[in-house]
Amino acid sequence: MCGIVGLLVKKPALREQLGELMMPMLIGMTERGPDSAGLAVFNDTVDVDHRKISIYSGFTEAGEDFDWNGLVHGLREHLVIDARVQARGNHAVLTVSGEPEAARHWIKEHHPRLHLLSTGRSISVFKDVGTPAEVADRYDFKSLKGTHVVAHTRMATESAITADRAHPFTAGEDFCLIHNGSLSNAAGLRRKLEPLGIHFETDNDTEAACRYIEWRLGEGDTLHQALDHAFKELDGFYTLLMATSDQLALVRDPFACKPAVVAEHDDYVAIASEFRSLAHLPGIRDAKVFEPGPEEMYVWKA
């Protein structure tokens, strides 16, 4: 059992309050997932020749005291690129110019214990072990700004409680996925995808779903088409909430076993596993509140 949360604000003025509005939604899901939490927020799109790379330093010996400025200096010196960093505890968002894969390769080679969380022009990812309130306070989620956010509270059932196994999972650029449920064929998906060059970093079943959709998108599918294929391939009970730079997408399995509630308002779209995480939102009484149907796709534009 886990908790999923999504919030897309349509009213530009609410972008400054995105974190403030999301926080009670996340905390409201604590009972569904008390062991770790995380989110992906979409904001501050960088120039077309730059990318943001989210990084976790909690597996290094230095942890929160990791020398982020030293990392930036090394990238500038060895790759001759523009690089700058914003750090929050043992997380940082690194902005680099040029081909992001060159920067990612250099980081993995020179700092192998750093965990790379996401890459894109607008996505930033934060996740860690702890209750949702602890993680949110650690990384000041309340101050986050942007157009949309997906967040997750985890109750581990099939893999260890570690920061890398917390959600969201990401693939490619500006794409992430969070999941409530369990996949019975995650190992089979892994065996199918690894020979195709798809790299896995954990044994978490959610990563299998994320990598599968990444593969389908790489094959030229639209998000709708990728999810159509996912309905045929994913075996288990699940609610998946995905985000791209300009979309939120929600799907439930053919039996709709895992809960989800949506509130559509003129100012926002809000999604949670239970209504109690939506009840505080402004104007919720005027929103269209509904339970998504089984094996249906719901997509909202940012």
Contents of the next structure:
Amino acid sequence: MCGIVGLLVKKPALREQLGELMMPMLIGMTERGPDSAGLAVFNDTVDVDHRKISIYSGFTEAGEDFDWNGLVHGLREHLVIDARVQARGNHAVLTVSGEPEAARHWIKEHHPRLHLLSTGRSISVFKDVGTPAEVADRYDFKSLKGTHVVAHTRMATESAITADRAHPFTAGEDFCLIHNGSLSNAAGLRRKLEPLGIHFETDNDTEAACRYIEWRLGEGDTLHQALDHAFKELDGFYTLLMATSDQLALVRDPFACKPAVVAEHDDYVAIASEFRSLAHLPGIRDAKVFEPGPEEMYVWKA
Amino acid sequence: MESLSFDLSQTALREVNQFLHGADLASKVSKVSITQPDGKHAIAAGLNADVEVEIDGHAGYYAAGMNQLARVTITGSAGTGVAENMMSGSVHVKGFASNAAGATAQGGLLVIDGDAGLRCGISLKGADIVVGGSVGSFSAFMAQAGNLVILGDAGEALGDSIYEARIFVRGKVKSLGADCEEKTMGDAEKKILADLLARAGHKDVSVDSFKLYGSARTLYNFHVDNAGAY
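Having seen the form predicted on its own, can you show the form predicted together with its partner chain?
After this comes the whole thing, all chains and molecules, with the earlier chain placed first.
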């Protein structure tokens, strides 16, 4: 099992309450995924010359006392770039100018135990082990603002319970994926992608799906084409929820083995594994509630 | 006869279900309303009393599962496995139902006004199911007895490995499963269908707009030509 939720607000005023509205959705999925939780939120888009990089320091010796300001000074000094950081315990969102790959490379070289969670102009990722309520509290999910958010509660089946194996997974820039299910050909996908120069950071099956779809997008596929390829290549059970800087996309495997419910309201689109995570949204009685069909693509624009 | 109401945002679901499982329930109460179901699982599961239960809103998994005698109405949608293994009584879902609606049900009537998901009536063992909308793939898989009436369309592999259940479909069938074939509808089947349509609130729908599907019975016995497949 696992729980997935997604919320895209259409009414600009609701962006201020994105985290607050999402919180009961996430907590509602606790029984489906009590061992870890995480989310990706899209907000405060930086200009084309900057990138936001989300970083996890839980694997370093200092852990939540990691010297984030030291990291920023190092980047400024060595790469001669703008760098600033917003830290919360073992998570930080770093904003850098210049070529993001140079900054990522420098961080990995000088702080090999830092784990990079995401890169993009609008994405930020927070994920960790613990119950959804504990993780949400640790990073103050309820105060998050933004246009859309996807969040996940994990009940691990295919790989160990660690922060880097929690969802969301990201690949490339401003792309993330969360998954309820299990893939039986994750190792095969990995063997296909690694010779193409695509680097994997964990042994998690969802990471393979994430990197596969991002690879197809990078090859020039539209999101629809990439998901068509995914339907042919992914073997297993899945409901996948993906987010880019301006879209949410949802697919279910051909047997609809894993659940999903959607609520479309004038003010928002909300997605969850089960209705109990949608029940507390304002105006839910006026929303169009439906179950997405198997092997179909659902895409919503932010 | 008393009527009672429970608000699931105030009263624990276990307390409500325990009340519904109480001895001589039917002599104490005739109607129970349950509000704020909010997708909780196993609401009104395991009833065994001739009472009316209304769930006002969306129910989660296994709502009214294993039902006996009770008449349960869900005003919203139902999650996976609504009325699974029902023995008698009736369950009416006014919205849509998720996967495996009425799975293994042995008696009673399940009415779904909207669509049903995949595997509707899987391993049906004698109950009747009437779906106002369409059903997903693999519906009536290995269905042994009973009737599945579909006013809309059916997905892939309808009635795969079916035994003696009947499937009536008004719309299109995407594909039939192994050993499922169209049958000629005789007067006896038309009467069964007309009766079910009337009981499900579709009495104006013509029985002649349906096609009947059932078992070709080619999988009933081992065939030596298939030995290589094992």
